[in-house]
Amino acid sequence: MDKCTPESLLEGRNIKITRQRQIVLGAIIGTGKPFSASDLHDSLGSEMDLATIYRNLEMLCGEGIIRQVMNEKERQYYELACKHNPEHPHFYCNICGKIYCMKQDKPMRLKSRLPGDFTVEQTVLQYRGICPDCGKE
């Protein structure tokens, strides 16, 4: 699977390319799965403090570079929002707490028009239950 680079994600936007943003985006690209600010902080170690990570996540989310996918146990989870990762549903295992991307061969049409004057800008579809690993136990 092709991957975006931090520079390509920031390119063409009115965002200054800083070392911190490159580090955060590099870590996000490297995860390949939903993550929380704490997960990102753990992967970066002492390279960046949690407050800086939160500021960057807020800015990247506001710019549409990442998207919020789930809020679980007072943790917000995000994922990369690029051409290589179109919107898709997620599955949360009630036992192990893992979040799974439920990607499909054919992209889902999650955005649609509602009756009246509503315009949908984002749809979040979540499944909850027991994952195959926990179901075997």
Second form
Protein chains: 2
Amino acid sequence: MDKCTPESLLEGRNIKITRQRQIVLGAIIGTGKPFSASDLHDSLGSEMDLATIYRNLEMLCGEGIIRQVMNEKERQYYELACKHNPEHPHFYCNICGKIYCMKQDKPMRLKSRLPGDFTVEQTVLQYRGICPDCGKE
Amino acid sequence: MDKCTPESLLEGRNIKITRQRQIVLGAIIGTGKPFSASDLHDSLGSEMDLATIYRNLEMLCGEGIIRQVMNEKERQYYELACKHNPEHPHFYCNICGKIYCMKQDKPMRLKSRLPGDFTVEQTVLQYRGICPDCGKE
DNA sequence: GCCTAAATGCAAGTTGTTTGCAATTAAAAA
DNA sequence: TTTTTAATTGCAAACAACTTGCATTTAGGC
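Same protein, different state: after the form predicted on its own, show the form predicted in complex with another copy of the chain.
What follows is the entire complex, opening with the chain shown before.
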């Protein structure tokens, strides 16, 4: 099972491999968890322009290399969308705002059809509540 | 089965019944569908201050009179949370951005527990794709 | 009718995200 | 390898949704 690298994710796609794309993808692959634009910006030591990060996130999302996992009022979260990371539910902590990935046994239903000619491209399941850390005290 | 009125929704709650609260709640009851702050603002002919609308939506949400149904990047959507309108999934059209309510036979699981001491307060199920209107052409 | 705490309107502020544009750069062509 | 050129970047300014501070108004108890 091949590991993801910035280059393997971009190859065969007519996308220029720039230094900043390698850095951004490296950071995305490095963290196993959902991330926001400003998470990336912070983890890269604020050295890369936020506009570049936003532009690349949009591009990667359009290419299906990453996917949006949660739209919080204050921020958009993404995660890597490669085959090692199939779609799954997420948990949002109402107190600390952290997002957790929830494993599930059965794959989520996708691209199904609902009554009345709705074409479903994505089924989103999320839980909201109190995470173990915040529930402790 | 009693109908909702602005007054019935607010009664017994130590909340001042102001003119603008009656108007806002009237509009919310009037439309059967999910709405955003600016939907309300528009439907009221832009006569009520947006700050007032935002403050009242927050208050109504805290009181459990309305609930958030979807956080889109650009807007928060709410719906009436009275007993005539139990929780249910929603469909978001990726093309036109419209939100549809999806009826379902079994009530959604709520306030359940997941492994590892996650306390679930809300289970959100949503579909994203192409709505009947946008699928037509 | 009077009084007070709470709600409103207005204007200014915040925050996440987007856009215009000149300078840089990857990579195709020569 | 050098040249060429179209795409990408960084910067600064713009946007849009939402929030906040504050003086004025108002609901509702007295």
